[in-house]
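As structure tokens, one chain now follows by itself in the form predicted alone.
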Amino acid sequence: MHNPIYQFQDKYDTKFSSDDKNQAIHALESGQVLLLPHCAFSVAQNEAFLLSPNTLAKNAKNVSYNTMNQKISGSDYQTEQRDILTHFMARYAKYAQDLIGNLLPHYKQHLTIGRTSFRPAEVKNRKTSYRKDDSRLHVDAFVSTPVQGLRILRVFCNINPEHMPRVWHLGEPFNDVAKRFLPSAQSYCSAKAKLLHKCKLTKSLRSAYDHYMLQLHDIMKKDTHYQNTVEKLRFEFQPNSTWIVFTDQASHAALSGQYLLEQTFYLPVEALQMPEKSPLRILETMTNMCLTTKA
């Protein structure tokens, strides 16, 4: 099996030599998590109230905040409390700039910011549908956010009270996942993408990479012999360890944990060191298609 994890021996106020930024990208965009186990994101003593499961609204996944506009959503925490959370999401989403912005200095003026999540559920055992059940191995891919082959660039954190570990599994190569699932797609069709977003189903006009990615989402993910049979390598990320990966591209499925932060960029194919490796660029080769011109 690859070796899906690249591993820093860091700490967080160490400068980057320019050899560790060279390995980072490479590691990256070869679809291998960037594994920093001692570098932490902490939290202050007025916020330690909200590592608890009360922080997140009846029903809502995650806590989540939009940067652009300073709101929380997934919480009902309001007044002071609220404002404690607020300031707790901001402050991870300037940690996860800030390290780009020293690990990946080349990725910088590229990124464009997405949403700041907070995860104080425990994942295992969460019953759902086979499309939403993130146990199962999938690579990233929005239902109603198409990001037309911009990368999908995450970074997470553990910031578990009780020291438990947050545990994944992670697939084979993208161009393997690629290779046995994309000929059992659907075809995309451009009359439905804008009838999806005429009916305000997506936010934007689905492409074609979108929707194939999607297809890839979801096969894989309802393919149960897939999933009990391919080889697959279980981590555990300790608490007060970071790491970042490219979600649309590396094979991952997450099986226990509480308590996680998580920051999403976005990042054009055109800003990489090595396009070829992205799934936009392996899938067009696979269909001999261009994928992301619009609906």
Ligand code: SIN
The other form holds:
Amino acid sequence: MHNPIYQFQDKYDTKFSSDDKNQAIHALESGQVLLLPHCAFSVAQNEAFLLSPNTLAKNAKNVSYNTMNQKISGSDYQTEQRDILTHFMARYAKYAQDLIGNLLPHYKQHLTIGRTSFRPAEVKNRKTSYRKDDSRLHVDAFVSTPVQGLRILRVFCNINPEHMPRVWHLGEPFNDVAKRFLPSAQSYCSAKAKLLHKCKLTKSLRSAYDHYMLQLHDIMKKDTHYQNTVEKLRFEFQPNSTWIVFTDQASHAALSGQYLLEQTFYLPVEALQMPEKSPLRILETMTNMCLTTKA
Ligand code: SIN
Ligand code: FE
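Can you now output the form predicted in complex with the named molecule? The one shown was the form predicted alone.
Okay, now the whole complex, with that chain kicking things off.
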């Protein structure tokens, strides 16, 4: 099996060597999870009360923070509690930005920051439709927020205060996922994409790339035989560790755990060192089509 994890051995130090930086970029673009076992976001004493399911509003899956307008959603906390939550999320966004800036300076000027997410609910036994079930292996693709070919780079930190790991499955390389499932994907229909946008079901026009990534996401999650039999690694991300991954490329699933922070970044394929390994280029080679030309 390919090794889905690339683990940094050293203690975290904001001064990464140029070897570290090269290895990090190579591992990430090859689809590996980059694990920094000793690198952690620290929760301040006055923030400890946030590590409770009460932080989450009824029916919300995550607390979400938008760095553009400093607004929180997914929590009913008011006044001082809300201010502390907002500050906590903003601190994590800054932590993730600083880490990427130090470890992946090549990407820095090309990155767009996305949502910051705090996940205070236990993942295990969450009942949802297969499409929303992140305990099934998948590559990330968004239903209502098309990426138009941008990469999805995510920084996770397990902040569980009770020594509980975040447990993931990591599956086969993207190339194998695409070879297996692309032949059963429905073709892209630009008229349908326009209609989805017009009806405000997508925030911008769904590109062919977004369509095929969603198809892979859905078809692989739906295939129970595949989920049960495909070669995969079960991995425990310990509390106070950080991991970085292109979640549009690495096949992953979350099995259990509680209290996770996550920061999303978007990166154009042109900013990669090895664009040929990106899902966009792999799918374009397989379909022999340009998948991001807006219809
Ligand atoms: C996912 O991205 O599929 C879920 C990751 C997690 O919540 O651990
Ligand atoms: Fe995911």
